[in-house]
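Consider the single chain below, provided in structure tokens and representing the form predicted on its own.
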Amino acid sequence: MIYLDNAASSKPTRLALDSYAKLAELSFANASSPHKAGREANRYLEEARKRILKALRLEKTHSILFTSGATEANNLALKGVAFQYASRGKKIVSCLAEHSSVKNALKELQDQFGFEVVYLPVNSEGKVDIEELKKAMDSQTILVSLMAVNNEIGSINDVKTLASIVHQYPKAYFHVDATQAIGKEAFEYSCADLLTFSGHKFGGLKGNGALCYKKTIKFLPLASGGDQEYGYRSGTVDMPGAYAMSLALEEALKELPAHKAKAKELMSALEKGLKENPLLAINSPKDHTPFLVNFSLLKHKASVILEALSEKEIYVSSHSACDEKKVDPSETLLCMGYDEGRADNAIRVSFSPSNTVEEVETFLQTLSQILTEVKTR
């Protein structure tokens, strides 16, 4: 097997799934109870939100509240701070290249709640363009949800830069999803108000994310229930993939160098053989995130060539997996210029740190074998 869908999920790490196994064994109890067994449950619980804020360099600024995965820490933050603040203005501004957990959420927000929200585009190289967020920006706007790292084509925001603009409107918080970021590039995270990620995505276990926000900033609550999560984010918490992720970032983020330099290294190797193909056309800009490569088939059809690699036991994707079911074209590679067909029949390659050359080259090897072979679009 090659696997080269790590941007849709990566293998949690042996650290990750052996202190995953032994709490689960050892220390089930609900960290919520009162009694003994509880409060140690407990203990590692608030031990897993001290790690990862450290290793965020939040600690002093942020606290975080942990959820089943990215998709519901984008929900939380959009929705429990757009209706908590409401009242200050009904503006929210992202752009066009989100997740669907955002752009849907976010929809929600303007559908059913009366919300206005504003699509930035992306500009030729995937990036939100900062004279288009300050063209959005005015006194009604409580919220700005921009992405660290497209999760499509691997382009890095200025998230710097575009805090800075969001911070000069008081009313306005600024949330990053830090989803194919974390692990992968060095960002400054305590310029984001509110900062969401995934831990399958840099090898913790599925079903565990966060949400970490600035101290100051309240939530409306999504679920009713108990008081876990600080009252905002009600059930029995995870602790065990909880206690996992805290583990999984800091190691990711203590062997960031080490990991990029591999995927650099495998990114050359890729970009060489998709150039040399002329059935194929990379997207990625050139300054995009090593760990993911963006590419068109300009005579095939995705879903067949994806198909076609799956039964040889390479696995890579077409779209997001959150969006792998829809038809439509890729919406970021339109607004990059790409036209239809090129925005429909795009593949991503995303890379872990278990990858090697060989396996690139292999799927290189096989890929151009199938174009060959399978008949154009």
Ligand code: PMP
Second form
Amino acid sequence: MIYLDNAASSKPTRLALDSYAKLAELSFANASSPHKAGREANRYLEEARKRILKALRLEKTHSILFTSGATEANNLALKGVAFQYASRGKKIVSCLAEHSSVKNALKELQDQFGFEVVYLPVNSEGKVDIEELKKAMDSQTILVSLMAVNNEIGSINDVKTLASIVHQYPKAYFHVDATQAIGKEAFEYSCADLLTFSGHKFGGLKGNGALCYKKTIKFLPLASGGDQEYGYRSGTVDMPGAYAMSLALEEALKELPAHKAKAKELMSALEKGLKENPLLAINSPKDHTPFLVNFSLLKHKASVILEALSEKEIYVSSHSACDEKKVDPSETLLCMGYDEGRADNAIRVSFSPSNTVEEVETFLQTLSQILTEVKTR
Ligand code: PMP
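Moving from the form predicted on its own, what structure would you give for the form predicted together with the ligand?
What follows is the entire complex, opening with the chain shown before.
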């Protein structure tokens, strides 16, 4: 198999798997239990928190709570803050190119709870325009949610500058969905008042994510229960998963320069091949992350080509995995100015550091061959 869908999920690292197996077996007690075994599980949980906050250089300013993934973390960050601070103002600013776990959470706040949500467009490079953000901000804005790296096209937002605009408004908190950035594109994480991510995108296990938040922020909890995670996310915490995620995060950040150099090598081979084929056109901007590229099939249907590749055990993605069942063309690509045909027939290839140039060459050759065999749309 050639797995080129790492933005959807990547293989857990050996370190994360071994740690998970060990702790799930040896320290299975409930981390909230007051007995010795529970206290030991809790020690690991607190160590996982410290490791993550330290690796992200957030230990002085932020707290962290563990969730089942970025979807839950995004929902808690957005709804929890919106409900908590609704009396200060009811305006939220976000972007059309955000992940569905942000856009749909905000849609609910707008449709069912009377918040006003302003969705900024992206420019032709798939990024949020600073001037657009400036125009949208006002004294009623309590929350701004913008991602660091786009999951469909790999564009990179200038988080630091965006944060500096948001922070001119003292009532507004800045949420950054860093799910596609952690371990790939470093930025000043402390710019975000609320930072969310999922462990399985950087070598942790599926079912583990986190919300890092400025110590001064409070949330209205979305799940009521036994008051775990400071009362903001009740339910027994998956300590072995959280601990494995903390190790994966440390490793991903330590290896980031080497992993990025490898991804650049792979991306340069891939883009060279894509550019040589007149049936394809790259959609990602020039300065996209080297871990992910988006291109369109100019004459073929993406779903048909994806299936043909899958038959040969080559795995890539159209749109993002979470939106796979949708038939609508990509809103992000439309917003960048591409036409419907192009936005409807996009393919995303995403790397992990264990991919090889040989795999990229095989993918390119197989794709070219399939494009000559399969009928056009
Ligand atoms: N945000 C972004 C940018 C993502 O790419 C993803 C995963 N596709 C998510 C949030 C949601 O992550 P999860 O499915 O692990 O909850």
